[in-house]
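As a starting point, one isolated chain is supplied in structure tokens, in the form predicted alone.
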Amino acid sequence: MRYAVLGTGIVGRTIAARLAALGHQALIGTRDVQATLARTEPDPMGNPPFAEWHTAHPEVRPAPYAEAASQAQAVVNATSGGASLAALTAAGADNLAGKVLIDIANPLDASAGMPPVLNPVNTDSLAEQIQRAFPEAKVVKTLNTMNCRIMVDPSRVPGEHNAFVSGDDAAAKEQVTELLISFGWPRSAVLDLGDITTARGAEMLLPMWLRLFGAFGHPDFNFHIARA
């Protein structure tokens, strides 16, 4: 399958790479292609430069986001969550109509200060103001509550633990979680929330997982639902 993984930075890397590792045509999408690739200096999270990073990783091809959108045939929302929506304008509402689009990104905002809040939050989430803003869309919520490393790699943590999905559109959350499966998720892990509003409370558990990261001081956990 075609996928589009807008965003270069560690999530979007990680995404791209375990999709191409599948068997998976992947293209990661940025604003600039020559000037992400120009860049020598690690990322405000100490990551590599991506140029580092696209030599390992040759079979990620780097392109325009609309380009990465308009050849794909599902598409990664693994932008910040302050520029997703410019970044999926910039990707056009034609390359995303119709397709399943993954949303795993957080509306976090540092503007005040660090820790980040969210914004949207309690009556709005950053994955129905996608959905509103390209209805065309199927706009699927999911892997926005944990590490990158486990998004990819669910054995990092052992025993059990879940990944949320939301959405409208009950057969885009299949595809999802197929793909989540194929990540390494078993099916019963995998927990369908409802409709894209239930985004609200997947997005709520970012500030207990930053808490819980600075508590533990690395980001090799997941959240549990225990159900009787």
Contents of the next structure:
2 protein chains.
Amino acid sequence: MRYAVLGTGIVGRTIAARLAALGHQALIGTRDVQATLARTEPDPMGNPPFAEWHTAHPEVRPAPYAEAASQAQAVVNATSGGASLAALTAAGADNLAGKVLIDIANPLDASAGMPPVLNPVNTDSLAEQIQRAFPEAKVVKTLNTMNCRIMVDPSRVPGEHNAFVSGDDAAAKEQVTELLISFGWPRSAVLDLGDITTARGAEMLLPMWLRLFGAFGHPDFNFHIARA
Amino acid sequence: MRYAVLGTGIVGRTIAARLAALGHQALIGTRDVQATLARTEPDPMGNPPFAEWHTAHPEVRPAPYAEAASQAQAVVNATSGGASLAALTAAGADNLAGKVLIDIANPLDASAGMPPVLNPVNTDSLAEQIQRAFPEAKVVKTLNTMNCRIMVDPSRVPGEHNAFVSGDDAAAKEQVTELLISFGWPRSAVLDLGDITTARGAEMLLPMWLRLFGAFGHPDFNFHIARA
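Please supply the coordinates for the form predicted in complex with a further copy of the same chain, as a counterpart to the form predicted alone shown previously.
In what comes next, the whole complex appears, and the chain from above leads the way.
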């Protein structure tokens, strides 16, 4: 498959590298390739600048959002939540139409300090905003509830734990489920929550995720739904 | 111990009956005892009216909020979230002062339809509202993230799953943890999230709980945090 992963932060890099390792073509989309490659500072979490990562992953080619999306059969939104709609607009509605759009972002807003707040919340979600803005894309929310290294390697966390999928298109959810299985997720670990409005629930896990991260001091954990 | 359980709905009844079965004195607090006993209709979820339940549980005596709280050594807030501050005000700050106040309520607001929204959210929580309103009480948030039958009998759900505790007073959290252990929770299943602000995370699980309830069609499930 040909994938476009939008977002050159640690999440986008991790997904793109995993897709490439699985034999897919992975373009990594960014607003301005030259600016992205020119950065020399680590990000606020200490991750190396993109150019350094790219030297180790030449198989993942950076491209402007629109070029990446136009060449892809499926698109992953791995931008920060507050920038997602702008990034997808730059990618272009025509380049998203008819394609599975895997939304793994969280609409966290740290502008008023830490911990960040979730916006939208309760009656809307980032996934729904994206689906409304790009009605011809097949938006599937998934993987936003865990650290990115677990997304592509669930064995980092022992025992059973879950990936959730939300979306209006059953075939798109199945396609995403198969991608998750290729990442190492057992099919039984993928919980279909229902339509795209159920992404509200998955996004609202983030404040708890942040508190658990605070309590444990590391991100190697994930939600599991135990059930009778 | 002498407990007051505020709230005569299915959650309060379940907790009060379990406390009594464990040999504690359990008063169940309500605004107006006569009015509570006079109801003859099932609640919106089909639970029998209080009087019918009380006939089967004469060991749990209904009492006005203030009388229940004044006689108790520890208080459980099992009222609906939107009514909690009023119920606790009726219980009386003096009757709560110095006591462990176990908040198991969720601030869900269904006034605009289903699914209900969470209010407050993000930058505040019901638990914090209660702690601010009753600064001399030792508020511990717990058990709000599951169906009430699981609260008092975690074996209803197979495998590992968690109860969370949030609060500013370490001794109060330990006292609540010991109560949870007496309900059947392994100590290792009780996760201390931190101070009372961490209740925001636990309360924000509710929208996901509601979506999972919708996906599964039953409430016999619970959150488990799998971790390395």
